[in-house]
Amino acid sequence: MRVAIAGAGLAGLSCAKYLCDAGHVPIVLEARDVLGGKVAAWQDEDGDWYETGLHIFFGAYRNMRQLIGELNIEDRLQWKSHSMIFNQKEVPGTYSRFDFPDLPAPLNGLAAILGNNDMLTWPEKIAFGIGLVPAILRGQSYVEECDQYSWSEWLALHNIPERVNDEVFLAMSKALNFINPDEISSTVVLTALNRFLQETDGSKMAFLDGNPPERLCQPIVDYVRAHGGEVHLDSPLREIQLAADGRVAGFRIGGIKGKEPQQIQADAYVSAMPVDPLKLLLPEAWKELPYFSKLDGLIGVPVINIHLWFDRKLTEIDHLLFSRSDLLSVYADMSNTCREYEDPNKSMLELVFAPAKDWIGRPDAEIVAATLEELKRLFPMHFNGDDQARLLKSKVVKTPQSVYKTVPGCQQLRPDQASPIPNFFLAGCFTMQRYLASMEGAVLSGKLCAEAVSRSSSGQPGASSQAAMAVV
């Protein structure tokens, strides 16, 4: 069966890979000239890479790790020490660590929390631990029920001091969805905590050893092409064309960069685009259907990713760092963490600016200047005095609508991968799967979408992807 897929991000590419495994022929159509979607990256005039975001791979990303294993590229993940490292606000230039010992879950997570005395008091640790008991015992069903509360509201319901938010979860909520604890759904934070507590290596982190389009996405493309599929860049979807019976008749692909417009016809069609451009392309006949009308409540969150190259080493830390800044979320010195970007004498900091809603429209120079002010606190020894670190160059990547904003109530808006249109399907981290808005969520959604397409081709009833999730 021929399956046309709009979008060559992780959702579209993983969908194509698993369709190949099921014996189908995917045709992937990407609007831009680069693979990866939200993990896209580009080279500047000096050959240095700059990325859409700071992408971290967690041990809990089982579907992502399975895909990487099937592609035989496990060695491209550079695993770091099993720790979480936070800047200390009160003592500039210093860090507080949560180190996970070599114990089975949840003992290693509890030991990491109990072993850190810089950020939380013992009464705060105890109150927080008691609050987590329902999530640990009841699992994902409890986590889903908590979507009615923001994370701040969830903490208040469990009589957990607000200082726990300030010390730990302001940084974590911005890392998870680029918004603050009073906005983010408690389901998002609890999902992450549940995985971290229930899987021994769940919170362990890895960096890719190079740029994502070449090191992660291209192997998927090579696999798809080797199995008879196609992947085309510079092929934007302009229209979802309908047949008289309401099914999809074809994708109209726009002609750009000298290409002629074309009609793509297939047996099944998949949108693996982000939710915001998908909404713009929905046929008028579909917009009143509840499945599609609910998408109006899913809106991409703005994100800014900043790259700063310096004339010296600012840190030797080879890990993700939580800035605990009002302006910044997480950051890393990519010259330490990523083999392709390695430099023994200079630093390239990659930082996530969040929340970004008040900054997304400002000039790049203003964003860089604000970030440099924050670096005076993070690296005081290099930004005070006469011999200050010199900024060599910078790149700012703005994504006005990135992953969907996971505010309370969004869970009920997320669609199944199989739509009411018999030959039309959705993939993307906004679709219903248990890993929310993440690389893991994108890969899992692509796998579930491929399963839904395969079921339709065999004439099986459209079992929901929630049922499929149970066996993933």
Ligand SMILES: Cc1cc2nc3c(=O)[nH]c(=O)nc-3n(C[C@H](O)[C@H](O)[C@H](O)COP(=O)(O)OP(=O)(O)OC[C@H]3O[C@@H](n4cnc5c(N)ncnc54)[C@H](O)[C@@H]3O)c2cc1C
Given for the second form:
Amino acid sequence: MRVAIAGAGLAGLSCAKYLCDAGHVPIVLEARDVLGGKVAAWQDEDGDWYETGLHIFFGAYRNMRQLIGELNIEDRLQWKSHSMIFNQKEVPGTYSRFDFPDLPAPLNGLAAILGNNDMLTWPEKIAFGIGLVPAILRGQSYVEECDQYSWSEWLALHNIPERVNDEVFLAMSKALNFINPDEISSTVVLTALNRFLQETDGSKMAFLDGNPPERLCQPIVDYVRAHGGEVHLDSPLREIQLAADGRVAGFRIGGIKGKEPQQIQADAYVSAMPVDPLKLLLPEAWKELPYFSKLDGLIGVPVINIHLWFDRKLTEIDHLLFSRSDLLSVYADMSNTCREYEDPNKSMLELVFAPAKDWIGRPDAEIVAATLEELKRLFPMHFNGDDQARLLKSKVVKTPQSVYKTVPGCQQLRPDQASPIPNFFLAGCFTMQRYLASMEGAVLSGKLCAEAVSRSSSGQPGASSQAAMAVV
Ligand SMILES: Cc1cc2nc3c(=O)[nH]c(=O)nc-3n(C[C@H](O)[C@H](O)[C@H](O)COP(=O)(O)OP(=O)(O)OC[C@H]3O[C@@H](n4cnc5c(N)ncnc54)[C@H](O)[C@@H]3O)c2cc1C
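Switching from the form predicted on its own: structure of the form predicted together with the named molecule?
Let us now look at the entire complex, which starts with that chain.
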């Protein structure tokens, strides 16, 4: 089958890869001139890379790791020590670590939590441990039921002190979805905790060894092309055209940068666009269908990614850091963590600025100035006194609608990869799959979508991803 796919983020590319494996011919059409969507990156005038987001790969990302293995690029993941490192609020410039010993799960996670006495007191650890018992005993069905509560509400229901939120989950919630614990669904936090506690290497982290478009997306494109598929940049989907029987008759692709507009005809059609542009392109006739009307409740959350180049080394830490700052989420010194960005003498901090709702419309200079103020707490030794670190340059990348905002009640709105239209399918991290709005979720959604397309080609109805999830 010929399958047209709109969007060359990780979901669209993974869908194309697995369609090739199933013997189909994907044609990927990407609106922008860069691969990767939310993992896209660009080079500045000095040749330095800047990215849409600081991206971490977790040990729990089984589908991503399988894909990377199938592409023979495992050596591009730079695994870090099995730890989580938080800035200490009360003692600027110092860190508190959760170190996972070499024990099977959940013992390594429990040892990491029990071994950290900086952030949680023993009564807090015990109250939290008791709160987690239903999640441990009842698993994912309990986790899904908890989608009615925000994380702050869930903690209150289990009599867990608010301080636990301030100490640990403010940072985790911002890292997971760029919002605070009073907004985020408890399903999201419990899903992450479950993965981290149930899989021995679940919380182990890796950085890609360079810019994602070249180091991660291009190998997928090469694979797709080698198997007879096509990938086209600068090819925005402008209209989903319908046939008289209600099926998709074609994709109308806009002509930009001197290219002619095109009509793409295929046997099946996939949207691997984010949910916000997809909603704008839905044909009028589909909007009343509950499958599509539910998408109105899924809305991209704003986030800002900041890059700061300094005249010296600010830290030697080769890991992700949880800032525990009101303005910032996680950050890393990419000159230590990423081979392509390596510099033995100068730091390049990449920092996620979240929640970004009140900042997304402000000028870059204001955002950088606010971030530098925060750095005085994170690196007091470099931003006080006579010989202060000097900012050489900065880049700010704003994403006004990034992954969908995972507020309570969203789980039931997430669509299956098979739509009610027999030849139209969805991929994207917002679609239903057991991982969150993440790179792993995007890759898995693409794989599930390819399976749904294949099932439809063999005359089987597009079975739900819930059934497919059982085999992933
Ligand atoms: C700041 C930030 C930090 C993040 N950190 C992490 C992390 O540490 N770990 C993690 O796992 N995940 C992280 N994520 C989330 C992760 O990047 C996403 O979940 C994932 O990349 C989404 O992939 P996708 O393919 O579903 O969507 P996208 O990447 O958004 O891809 C959709 C593609 O569709 C294209 N498109 C849009 N409209 C059209 C059109 N009309 N025609 C054709 N194409 C179109 C877009 O240009 C884009 O290329 C982060 C995201 C951000 C923004």
